[in-house]
Structures are given as C-alpha cells and as structure tokens.
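One chain follows as structure tokens, the form predicted on its own.
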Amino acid sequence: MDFILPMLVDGLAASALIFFIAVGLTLVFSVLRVLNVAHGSFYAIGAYVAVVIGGFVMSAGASPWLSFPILILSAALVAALLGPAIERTFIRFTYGKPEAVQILVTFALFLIFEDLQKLIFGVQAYYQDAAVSVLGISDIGGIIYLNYQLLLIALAVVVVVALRVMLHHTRLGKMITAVVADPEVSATLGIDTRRVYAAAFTIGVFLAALGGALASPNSGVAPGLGAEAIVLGFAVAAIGGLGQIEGAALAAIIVGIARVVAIYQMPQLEPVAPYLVMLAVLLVRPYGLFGAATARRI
C-alpha cells in the first residue's frame, strides 16, 4: 500500500499537463464546433517560445525566479500573435463545414507549423530547467518529488476555477455561454458572434501554449511534441465528452493516473494506457463521461 500515495501524486502531476492540452481543445470545440488538429502545434510552439526566451534571459544573468513569469508570458505572446490571426485567416472559413473539411484544414495547418518549427528551431532538443531547479524538492511519504510537479497540480486547479469564473461571472463568459447555446439567437440579440469566436479560439491557443510552456522545464522540447500532444488531447477530450470542461478535467485525471499505474505495474502498457481507457469509456458511454447526444440540424 506504500506505493498508493506516490502513484497518486505522480498521476495528478501527469494529469495537470494533459488537462492543459485537452481543456483548450474542448473549449474551442464547444464554442466554434471545430475539431482543431492544429491545437497540438500551439502546444509545441508555446514550449519552444518559453525555452528560447527563458534561455536568453537566464544567459543574461537574470534571477531564475524570472523563469515563472516567462512561462506565462510566453503562452500569452503565442496566443496574442497566433490566436486572432489563425482564426480570421483559416478557421473562420471552416465554420458550419463538415467535420472532414475542418479536420483537413486544421491538419494542413498542423503540418505547416511542424515544418516551420523545424525550419526555425532545427531538429535538436532544447532544455531550460531553471524553473525546476529553483523550486527544489519535497519529501512526501518518504518519496522525493520535484516541487515543480506540485506547482503544476496547483496551476491546473487554478485554471479550472478561472475558467468557471470567467464563463459564469464575466461579460465575455456569458456571451460565450449564449453563443454555445444558440449562435443564431445570440446574433439577433446583438452579440457579435465573430468576436466571441475569435476570443474563444485565442483562449484555446493560450491554454495549449501554456501547457507546452509549463511542460518544457520538465521534459525539454524537440520535434514531434505537437503530434504527441494532439493525439493525447483528443483522447482525453473524447473520454470527457467533447465540449465539456469538467469532463476534460476528470478525463485528464483518469488518464494521468492510468499512465502512472501502468508505469508502476506494467511499463510496457504505458504508451497505450490512455487509448485503452478511451476504448473502455466509449464502449459504455459513446459520447464520453459528460457528453450527451444532441439533435443535428440540417
């Protein structure tokens, strides 16, 4: 029984990073009704930007504590530059189109971003672990943990609370909720749905980039990061139910713990553990844990 606490802490730390990927993906889908394969690229770009800016600032002799605001600001920079631009130039033209068209367009974007990352950053791996080093370690139940892992868990909780507050207690959140319920009625009531779509997409880009930036001190950054992120993000979003923020949070916890249990008990199953969970859930609940069948308008 001594392994339960370490397994739980490891699982929650893994869940936090998975949650950042999935919650942005599910927010974009719930508002725009677009399956955004390029979401994984924003995760990778956030990681690259955080490592490059962090490395530049640290090499200039700045305090390692500055690495934390750099992680957040890097994600905000990626969202501010790419969110509105990509939504207006590519994503907007997929609204109302069949899912196959949306996937093809966003997959093309993903491939373009992958090549641009290799062109700009090369194929070598980047490391910038100042944030991990400065926080040190903790002893929990006789097991040594990086304090950075515990910080990730706390930040995931903060993001869940912030999203709920934003959606239910801010003007933007109420407009997003109205557009999700019925975009046509919202437009007749005076809500600028195009701005709401752009805002929701930019928030989704920020969450993806934030996940990448926060993951970079733990694991380094190399080509292929975006592909791994988007596959895992879709699996978690499907388990929770597409468009369900609470579902994404619960699914991330389940998948994170499942991966850690596999590592502890049967390491060879760790790569497929998320997809075995997805298969088991979708066989019982085809629309995910929090999803439900909806009428399709034609």
Contents of the next structure:
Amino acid sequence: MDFILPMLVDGLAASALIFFIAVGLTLVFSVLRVLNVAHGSFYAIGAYVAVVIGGFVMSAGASPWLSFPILILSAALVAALLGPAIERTFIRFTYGKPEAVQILVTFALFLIFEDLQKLIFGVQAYYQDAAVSVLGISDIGGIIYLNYQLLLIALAVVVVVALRVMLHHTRLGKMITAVVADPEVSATLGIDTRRVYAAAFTIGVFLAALGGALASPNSGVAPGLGAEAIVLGFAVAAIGGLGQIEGAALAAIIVGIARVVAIYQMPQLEPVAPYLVMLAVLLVRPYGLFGAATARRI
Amino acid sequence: MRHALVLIVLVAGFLAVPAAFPWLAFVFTLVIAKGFAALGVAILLRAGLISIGHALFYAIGAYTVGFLSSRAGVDLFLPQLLAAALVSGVLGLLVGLFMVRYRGIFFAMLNLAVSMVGYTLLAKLYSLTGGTDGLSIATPRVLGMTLTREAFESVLLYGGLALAIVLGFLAHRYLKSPMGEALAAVESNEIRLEYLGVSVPRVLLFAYVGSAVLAGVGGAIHALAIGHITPDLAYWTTSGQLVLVAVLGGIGGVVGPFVGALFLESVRAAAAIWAPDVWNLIIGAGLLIVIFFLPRGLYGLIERTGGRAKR
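Based on the form predicted on its own presented above, generate the structure block for the form predicted in complex with the partner chain.
Time for the whole complex; same chain goes first.
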C-alpha cells in the first residue's frame, strides 16, 4: 500500500491543473453567462508560449530558477493580448443569445485557434522541463515525490484563496459580484458592466493560460492539448456546479482521486473516470455539487 | 414551390455531379452521411437542446457495421444498415431516458460526458473495437451479389440518396406533426405545453431516439464509404462538427443540414487540395460569418433570395 500516497500526490497535482482550467471556465460562465469552448485553446496557447519563451531564455544560459517567473509571465502575456481582444470582438456579441449560438461562436473560435497554433508552432511536440528538474525530488519516509507536483497543489490553493479575496475584498471583485447578481441594476448604479465583463473574461483567460503554462514542464506540449483540456474542464466545472469556484476546487479533487482509484483498480478506464463521476453527480444533483437551482453565487 | 425547386436542384446535382466527376462520388457520400447525423442534431436544436455528444451515435452506427463486418462475418449491406439503425436507436432510448430531464447547458454537457465515455470505451476495449487502430470494413454484398468496389460505391451513393429522400420526407412529416411542432414549444414555454396535456419528456424522448437513429444511419454510411473506422468518430470535436453543420445549413427545414454538410465537405475537399493546414480555420470563420450575418443558416439564404425573386 506504500504507493497510494505518491499516487495521491500524482492525482492531486493533475487535479490542480484541471482546476486551473475549470475555475476560469466557471468564472467566465458565472459573470458572462457564456460557456466558452475556446477556453481550451487559451490553455494550449499558454502552454506553447511558456515553452517557447522558456526554451529561448534557457538556451541563452539563464538560471533555471528564472523558469518560474517565465511560466507566470507567459500566462499574463497571453491574457493581456487575447483576453480583451477576444471579448471585445466575438464574445460580446453573444451576450443574451441562445446557448446554441454561444457554444457555436466559441467552438468556431476554438477551430480557428487550432489551426493558428499549428501555423505558428508547428505540429512537433515541445519540451522545456527546467522548472521540474531544478526543483528536484524529495524523499519522505522512502516515498519519492516530484517537488514540482507539490508546488502545483500549493499554487491551486493560492488561486482559490486569491480569487476569494479578489471577489470579496476588492473593488473589482465587488463589482463582479454585483454584476453576477443583477447586471441591469448594477449598470443603473453606475457600474461599467462592459469593463467588468472584459475584466472577468481576461482573468478567465489568465487562469486557463496559467494552467497550460504550469502543465508544460511536466508533460510537454503538442497539438490536441486544447481539445483534451476543455472537455476535462467542462466535466469538472459541471460537477462543481457551473459558476461555483469552491465547487470547481472540490470537483477537481474528486476527479483527481477518482483517477487514482481507477489507475489502482482498472487502469484501462482511467480516462473515463472524470466523466463517470460527472454522470453520477449530475444524475443525483442535476445542477452539480454546489450549484443551486435558485440563487447563484460565486 | 421554392422548396421543391431547391430540392430538385439539389437532388439533380447529387445525381449528375458524381456521374460527371467520379472522384466527387466519395465526397457526396460523406455529405449524405454527415447530413443524416446533422439532421438528427437539428431536430433536437428545434427544442433548444444542443447535443455536443451526437458523434457517439454516429460512431455507434459505424462500429455496428464494423463489428458485423470484421468480427461477426455479416457482410450483407442491408442487414448492416438496419442493425446500425437499431443499435443506435436502442442506445438512444437508454441514454435519452435520463437525458430528457435536462435542458440548456447541462443537456449539452451530459451528452458530452456520455459521448466521452463512449469514446474512451471504443479506444480502450481493444479486443472488441480494435482500440485506436480501429476496424476495417470489407465491401459488403448487396442483395446477395458480390460487387466491385466501384459498383458498391455507386450503390452507396445512390442508395444513400434514396434513403435521404425517404427519411428526409418522414422527418419533414414528423416535424409538421403535433409531436414535431411541440419541439419549438418546448423551447419557448414547456410549462404551457404541460398545461395543454402534452408530455414534454415523451416529446423529447421521441425526438432523441429519432435523432440517434438518424446519426446511426449516417455513421453506418460513413463507415461503409471510408472502409475504416477509428474511435475519433466519437470524439467531442466530431459532435461539434455535427452541430456546426446543422447550424451552417439552417435548422428550419429538413434540407438545411444536408446543405450544411455539402458546404462542409466541399470546403474540406477543396482545403485538402489547396490549403490542408487551415481547413479548421476556414470552417470556423465560415461558421462565424453564418452566425453573425445569416441567422437562418445557408438554407435561409436560399429561402431569402428565392423570396426576393418572387417579389
């Protein structure tokens, strides 16, 4: 039974990465009421940008410790460039439209990004694992951990706390909460809802890109990454109850553990685990774990 | 009148173009296959239900044929097709029974989840499905006759066209029937529908099973046309493509999804020759243009220009 604990760390580290996607998705959904299929593209682009910039800086002979700020700055760069631009040009026109239209517009964006990624980055796989190797491994009681995985789990916790603080204790957060509660009244009270939407979307892009950037040192980057990321993100966001940040965190942990159990019991079915959890949860609680059919909060 | 005219032009095109350009026969067969599946998706879209999971039924239709052909040794065309319709219909009933309780985004996501489970099972149950290598499908016999590949492809194209006309007509009658008209009412106000004594779950279940059968038939034709199938048929991007085709064509009538499929496969064929790297980009941009400028889809464009000419 000695391998349960390292597998749990493995599972939780994977959960942390899915959490970054799911929480951005959930935030964007709760504010903009748009289910963003292109969210997976932002994850993939974040990964590509981090690997390319990281590879460039590392090959220039910089200290491998620099790879950590590079991971975060890459995500910020992607968010700053793509967030406001995409929200302003495409997402804005889908507000209040039927869900089919919103899903299709973002699906179209996803298709466009798929080819743009291939045109810009090619179809070969990229690797840049300086961040993982510099942190090394630790050996606690004969069990070996990859320190980078522990860092991922810690960062996910930091994101949960930061989002809570941002939403409840900052001006922007209070405006977001108000807009979620009632966009029309908030607009009447002088909140610039257009800017709030743009800000929330950009934060969502940042979280997705951060997830991708943080995933890249451990797994490399290749085409198809975004398509895989977004379905997992959907599953986790739905399990948690769309629009629920803590729900997304709990759902990510459950999915991570479910995968560990699957690896342990029936390794072939490990990729199905998130969806089986999702089916089981939605059959019992149609709006997810934390989702209430009535009032929604974030 | 206008619709009949468009229909005649389409059918004539399907009959004449492949005869004149044999290499297009394959493309047109795929148009029919995708058109069937997109029609299924379009029926659900009428009720405001968007399924990002119908590729599952498409894949089930294809794998039924694949299983019969390469595992069970049934190499007869019509039994294969019937079995595909039956198996996808039964699966549609099973899935539909609990799917009809959900609306909006949760309907979309549950379909997605079910199809991803299906995709993974198809990829992992190696001994049964051939895993990611997929299954090969031999050219089946038609009515007991062994045909050459070329002859079978013609049978598939023209038989598929005939089937599209028959099933399309049935779907048209269904959409005009009280059961079909109720779909639009589910989207606008289903409580009112319940007050009128209409069982919404029954209306939706009927639509769901019908759409699953249509997708299954499409998948079977796809499998027979290509001769090889992989689990990718059930991946969520294929489902997205089916919704895309339905909306591109327009969900107003039965012809719309086939127009959408014709557009998609033409662009794919053209892109394969001139711009293989950017075909997703072209399709995505096309979809955006249709959504923003042609709310009733490409078929709506035909209707509109037709209406102008009439005036």
